[in-house]
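To begin, one chain is listed below as structure tokens, in the form predicted alone.
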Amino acid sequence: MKRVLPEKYMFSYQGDGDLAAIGTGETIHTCNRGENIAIFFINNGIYGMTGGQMAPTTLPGMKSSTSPYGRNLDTMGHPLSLTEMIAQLHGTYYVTRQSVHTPANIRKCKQAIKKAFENQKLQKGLSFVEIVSNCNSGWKMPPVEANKWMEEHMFAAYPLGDIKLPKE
């Protein structure tokens, strides 16, 4: 569509499943490319909207409708860190992982989407923003309590902060 219509802001916004199993390699070509749009990443380490099954990011012993002991490494593999993946590619431009947990970490997530949106308006290319949520309906778990498991789980696996910062 970018193409199509250069002078109009995209955008995708997709959930872990969607972007790191069923559209990795578009996800990948399109990064690679450096398409002058924005991607939106959201990551709760589970398909949150249908049923919380394992996504590509659950993490190890991580709990979902189809693990329900746990991850497996040996027989499901590791985790996906697609965001340092996705940072190695020529075509990126601006690539940060935030999240939206505390009013402070929300104000810097506000920021790197503006941030990103920016990108586009120059015309500098493709910036990627990577979203670590809870998902309390899929966690089992209250808010409060999903934040703070989200503290001590997801951050050491997905640690925040700007991943690659553009060279000028």
Given for the second form:
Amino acid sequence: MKRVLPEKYMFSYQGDGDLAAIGTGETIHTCNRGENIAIFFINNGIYGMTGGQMAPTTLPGMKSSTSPYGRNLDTMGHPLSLTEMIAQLHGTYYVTRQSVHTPANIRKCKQAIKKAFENQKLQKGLSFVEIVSNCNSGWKMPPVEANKWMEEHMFAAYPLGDIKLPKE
Amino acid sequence: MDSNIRLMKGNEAIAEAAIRHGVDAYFGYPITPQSEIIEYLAKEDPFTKRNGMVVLQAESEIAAINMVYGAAGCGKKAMTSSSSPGISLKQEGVSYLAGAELPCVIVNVVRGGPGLGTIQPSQADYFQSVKGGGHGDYHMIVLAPSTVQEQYDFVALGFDLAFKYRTPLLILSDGAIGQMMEKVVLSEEKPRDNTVPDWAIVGKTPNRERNYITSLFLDAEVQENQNKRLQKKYTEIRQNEIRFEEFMTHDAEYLIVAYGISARISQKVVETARNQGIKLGMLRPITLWPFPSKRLVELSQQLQGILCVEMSAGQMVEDVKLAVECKIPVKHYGRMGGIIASPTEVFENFKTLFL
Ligand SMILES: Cc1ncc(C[n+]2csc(CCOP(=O)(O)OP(=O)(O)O)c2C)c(N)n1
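Form predicted in complex with the partner chain structure, per the form predicted alone context:
Expanding to the full complex; the earlier chain stays at the top.
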């Protein structure tokens, strides 16, 4: 879309099941080509839409409908952090990991999203914003508890902050 | 767990059948309306808790079908399942499996399309299933269950046929049969059988030539010969494996042809018609490929018309017309996009079309 409508802002909004599983190849190559777009990656550690199956980002021991006894690293692999992987590619310009569970984090995340679009306006290349999120229905937790669980467990595996900043 | 009769969802019946039939490996990727298959297998955890069956959630449908290719090449009983969009992704792999003559069972719990479509039941993947789907001259044997019991039974039947003919086999289900719950009589659990066919890739031993599994034959003549082999096999399957069921056809003047969930609805239509003195019968193809064309020709001698009831714009109706060479009127009635027609609706349309 960006190649055929270069004057328009383009962004994708993707889950971990999409970006880190079935779409891994496309994600890596889009980043590697340095497409002048913004990718917003919502990481809730699970396939939400389809009813809570294990995602590549599911944490060790975490229960899901396809890992009902907890993710077993020997048979189901390790959590995959595509964000750190694509940060190593020459094609990515700005890579950051944010969250939206407190007003302060929402403000920070807003800044990151704004920066991603500014980069695009300046034709700087690909900006990648991961947003670590919860999925209370998929995690089978009340919202407040899900946020707490996210802070305690998800942030340990997926630490918040900038991962790749433009060299000015 | 001990009782051999259970109330199960169609999807769960497939999963339990896989374990009980001694399937060696299942590779899948979640998609509605069939995710219960992999979820049931994950919960049963047959690898550690039952008979050592491998269950793996792949990163995509393409990965899953290629894992099936690998395991089938090792001579193992391998299967995968998905629903329409995911089955489309698997087509390259299916063509390779057919070309390399590898047996496996693939389940499609069809949902409404095209595209991402809906999660409601549909039968619009008929063409893809019986006409090829992937590239090249090939067929899969296609079994169409219309009860949860058949969902269960066709796993064993599917593997038997797939191995007999060294061909991929498709169980063409739909979102209604996958999701509905019915009584299922379970078979005894078979231990997994560690013997593999002599063509399997198991590492070369000194006393035989190496086995080679490929669908690549660069020399056109060799490729043509491979095609001839396949066609010979398909002729044999057409001769031996056609399956269908008839309902009140002995004196029928009109016939409904329907499979899967549409056959369940059409059976009710036949009953309604009979109550009103209309001589309507039904033929339910169980194998969609090979298609029961010969039986349709025989029946057509006594018929004044055929109605195809399918949840599509009209796909199987083409095979029915081909079978009877349009010598009698053949019409289609169906709903699309995930809508199931009611028996009353089908009956009213039958009357408008034929009476
Ligand atoms: C080819 C294909 N396979 C499978 C699916 C089923 N499916 C829909 S959404 C989804 C994953 C959802 O997880 P994620 O991308 O993490 O997004 P979330 O719902 O958690 O926001 C899957 C597997 C599909 N739509 N298409």
